[in-house]
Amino acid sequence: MKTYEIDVLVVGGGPAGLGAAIKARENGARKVLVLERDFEPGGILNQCIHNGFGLQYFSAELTGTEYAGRFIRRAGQTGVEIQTDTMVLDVKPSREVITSSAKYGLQRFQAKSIVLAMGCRERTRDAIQIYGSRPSGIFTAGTAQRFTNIEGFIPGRQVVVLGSGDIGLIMARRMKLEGCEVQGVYELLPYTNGLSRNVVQCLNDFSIPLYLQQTVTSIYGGERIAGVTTQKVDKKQNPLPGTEEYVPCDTLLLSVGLIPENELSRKAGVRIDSRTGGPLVDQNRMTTVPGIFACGNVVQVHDLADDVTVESEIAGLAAAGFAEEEPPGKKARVLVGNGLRYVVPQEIELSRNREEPLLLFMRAELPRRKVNIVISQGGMEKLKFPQPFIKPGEIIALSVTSEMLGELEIDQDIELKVEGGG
C-alpha cells in the first residue's frame, strides 16, 4: 500500500474541518487534505436549513447550508483538497492515517500534522434508559432533521420532544411548520439547555409548550409509538409518584445531549478530558500528542457554528506552523473552579504567544445573574470579567488580551471560577 505524504491532514469535512484546512492552506501548508466520510462536505450544516448562522463571523444572517457553502467555495479557491466517501479507520500517534473508500480502496497517509474535526453525535434512548416497548417512531432530533430537510420525509404527525437542546427546539418549530401537532417540549432540568433566542423563536413564537422539570418515563406502542407517560421530577431528578400523565403521540424526538466523537482520538493516544468528553488541548488546540490538533465539536460541544470556525482557525494556523523539532515549553494547567463545568483550553503555554489574545471557552454549572468570571494564580485574583447573565446552555467566551496576559505568571497554573450573582 502506497504512502501519501501530506502537510496538514484534516479528519472531518464539517465547519471545523473546513475552517482549519483553509487557515492552514492560507498560512503556508502546501498539501492540505480533508477526509470526509459523507458523500459531500459541509457536515451537519447540510441539514440546517434554518437561519441564524454567521451573525458573528460574517456579520450576516445565513442558513446552515449557506454558511457551509461559503467555506466549501473558499476551500476550492485556496487549493484545499477534499476527499469524500472516505472512512478514516485509524490515526496513529506517529501521524499515520489509514482510510478506506469505494473509489480509492485502502490508503495510507503520513502527515506532518493532523487536525481532528470529527464533530459529535447524539445520545440515544439507550443512553437515558426510558422504560417501555420498542416501537418505531422514536428518533433523535438530528435524525428527524435529516429526514425532513434532506430526505423529504416527515417523521410523524403528533410529536413529543424530550430535551430542550438547540436541535430539539429547532425541530419542534420545524414540525409545527410542517403542520404537525407538537404536544410539547419536556426538559428534566429546571432550565432550558438551548440558546435563549431559540426558546423565544422556536417555542414562544409558535405557542409550543415547554415543561420544565418533567421527563418521559414510559413509552407505549406496538409497531408504532402510540403515546408516552410524562412525570414531574424532584430536585434530584427522580420521578414524583402521582404526577404521571399519558400524552398521545406517534413520534418521540430525543434531544438529550451531544457527545464528542472521539474514537479516533483515543486510537491516536490523545488524552480525553472527562469534563468535556473531548481531547485535552492547549491554547493552539494541540492535543497531548505532538502534531495532532483538535477543534470544534470534537473538543467541546459548541452552541454556534461561528465559534466552531474561530476555534478551527486557531487549530489550522497552529497545524500549518507545527515544527516537530521545536521543543514544547512548560504548560500551565487551566483549573476549573466554583460555578463552572469546564474550561477550554485545559493547558496554556504562557511563555509563548503572549502578544496574541487568548480565547477561553467555558460553561456554567447553573444559571446566574450579575457575576464575575475570575482568573487567579496561587490563590490570588489576577483578572476579572463581569458577566450580566450566565447559563449552562450558552458557552461563555472570554478574550484575554496581550495586556491582560502580562498580569499572569508564566510558571503557575491558573484557575477560573464564578463569583457573586444569584
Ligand SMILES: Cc1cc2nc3c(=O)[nH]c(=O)nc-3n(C[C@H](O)[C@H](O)[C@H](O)COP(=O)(O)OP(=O)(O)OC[C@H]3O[C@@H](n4cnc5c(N)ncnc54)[C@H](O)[C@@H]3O)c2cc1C
Contents of the next structure:
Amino acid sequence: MKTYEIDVLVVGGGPAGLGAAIKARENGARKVLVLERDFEPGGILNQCIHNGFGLQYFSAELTGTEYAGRFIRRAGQTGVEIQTDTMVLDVKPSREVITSSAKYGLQRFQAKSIVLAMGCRERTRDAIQIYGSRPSGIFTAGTAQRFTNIEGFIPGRQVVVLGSGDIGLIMARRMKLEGCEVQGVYELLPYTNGLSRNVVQCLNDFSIPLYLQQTVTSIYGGERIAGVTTQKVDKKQNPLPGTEEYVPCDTLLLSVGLIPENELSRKAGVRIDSRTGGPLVDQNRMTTVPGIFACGNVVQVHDLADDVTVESEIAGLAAAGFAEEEPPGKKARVLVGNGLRYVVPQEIELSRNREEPLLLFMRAELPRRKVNIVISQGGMEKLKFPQPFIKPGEIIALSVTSEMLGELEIDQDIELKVEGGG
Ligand SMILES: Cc1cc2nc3c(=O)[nH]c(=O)nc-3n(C[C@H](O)[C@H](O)[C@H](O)COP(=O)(O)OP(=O)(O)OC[C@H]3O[C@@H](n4cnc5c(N)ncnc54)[C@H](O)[C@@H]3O)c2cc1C
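Can you return the structure of this protein in the form predicted in complex with the ligand rather than the form predicted alone?
Once more the chain from above appears, this time first in line as the rest of the complex follows.
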C-alpha cells in the first residue's frame, strides 16, 4: 500500500475539522487534507436548518447549513483538500493514519501533524435504561432531526421529548412546526440543560410544556410505541411512587446527552479527561501525544458552533506550526475546583504565547447567581471574573488577556473555582 505524505491531516469534516484545516492552510501548511466519512462535509450542521448560528463569529444570524456552507466554500478557496466517503479506521501515535473508502479502498497517510475533529454522538435508550417493551418510535433527537430535515420523513405525530438539552428543545419546536402534537419536554433535573434562549424560543414561544424533575419510567407498545409513564423524581432523582401519569404518544425523542467520539483518540494513545470525555489538551489544543491536536465536540460538548470554530482555529494554527524538534516547555496543570465540572484546556504552557489572550472554557456544576470565577496559584487568589449567572447548560468562556497572564507564575499549576453567589 502506498503511503501519502500530508502536512496537516484532519479527521472529520464538521465545523471543527473545516475551521482547523482552513487555519492551517492559511498559516503555511502546504498539504492539508480533511477526511470525512459522510458523503459531504459540514458535520452535524447539515441537519441544523434552524437559525441561531454565527451570531458571535460572523455577527450574522445563519442557519447551521449556511454556517457550514461558509466554511466549505472557504476550504475550497484556500486549497484545503477534502476526501469524503472515507472512514478513518486507525490513528497511530506515529501519526500514521489508515482509512477505508469505496472509491480508494484502503489508504495509508503519514502526517506531520493531525487534528482530531470527530464530533460526538448521542446517548441512546440503552444508556438510561428505561423499563418496558421495545417498540419502534423511539429515536434520539438527532436521528429524528436527520429524518425530518435531510431524509424528508416525520418520525411520528404525537411526541414526548425526554431531556431538555438543546437538541431536544429544538426538536420539540421542529415537531410542532411539522404539525405534530408535542405532549411535553420532561427533564430529570430541577433546571433545563439547554441554552436559555432555546427554552424561550423553542418551548415558551410555541406553548410546549416543560416538566422539570420528571422523567419517563416505562414504555408501552407492541410494534409501535403507544405511550409512556412519566413520574416526578426526588432530589436524588429517584422516581416518587404515586406520581405516575400515563402519556399517550407514538414517538419518544431522547435528548439525554452527547458522548465525544474518541475511539480513534484512544487508538492514538491520547489521554482522555474523564470529566469531559475528550482528549486532555493544552492551550494550543495539542493532546498528550506530540503532533496530535483535537478540537470541537470531540474535546468537549460545545453549546455553540461559534465556539467550536474559535477552538478549531487555535488547533489549526498550532498544527500548522508544529515541529517535532521543538522541545515541549513545562506545562502547568489546570485544576478544577469547587463549583465547576470541567475546564478546557487542562494544561497550559504559561511560558509561551503570553502575548495572546488565553481562552478557557468551563461548565458549572449547578446554577448560581452573582458569582466570581477565581483563578488561584498555590492557594493565592490571582484573578477574578465576575459572572451574573452560571448554569451547567451554558458553557462559560473566559478570555485571560496577556496583562492578566502576567500576574501568573509560569511554573505553577493554576486552579479555577466558583466563589460566592446563591
Ligand atoms: C444531533 C445534534 C444536533 C445538534 N444541533 C445543534 C444546534 O442546533 N445548534 C448548535 O449550535 N449545535 C448543535 N449541535 C452541536 C454541534 O454538534 C456542534 O455545534 C458542532 O457541529 C460540532 O462540530 P464538530 O465539527 O466538532 O462535530 P460534528 O459536526 O459532529 O462533525 C464531526 C464530523 O466528523 C466525522 N467523523 C467522525 N468520525 C469519523 C471517522 N472515523 N472518519 C471520518 N470522519 C469521521 C463525522 O461524520 C462528522 O462529519 C448538535 C449536535 C448534535 C450531535
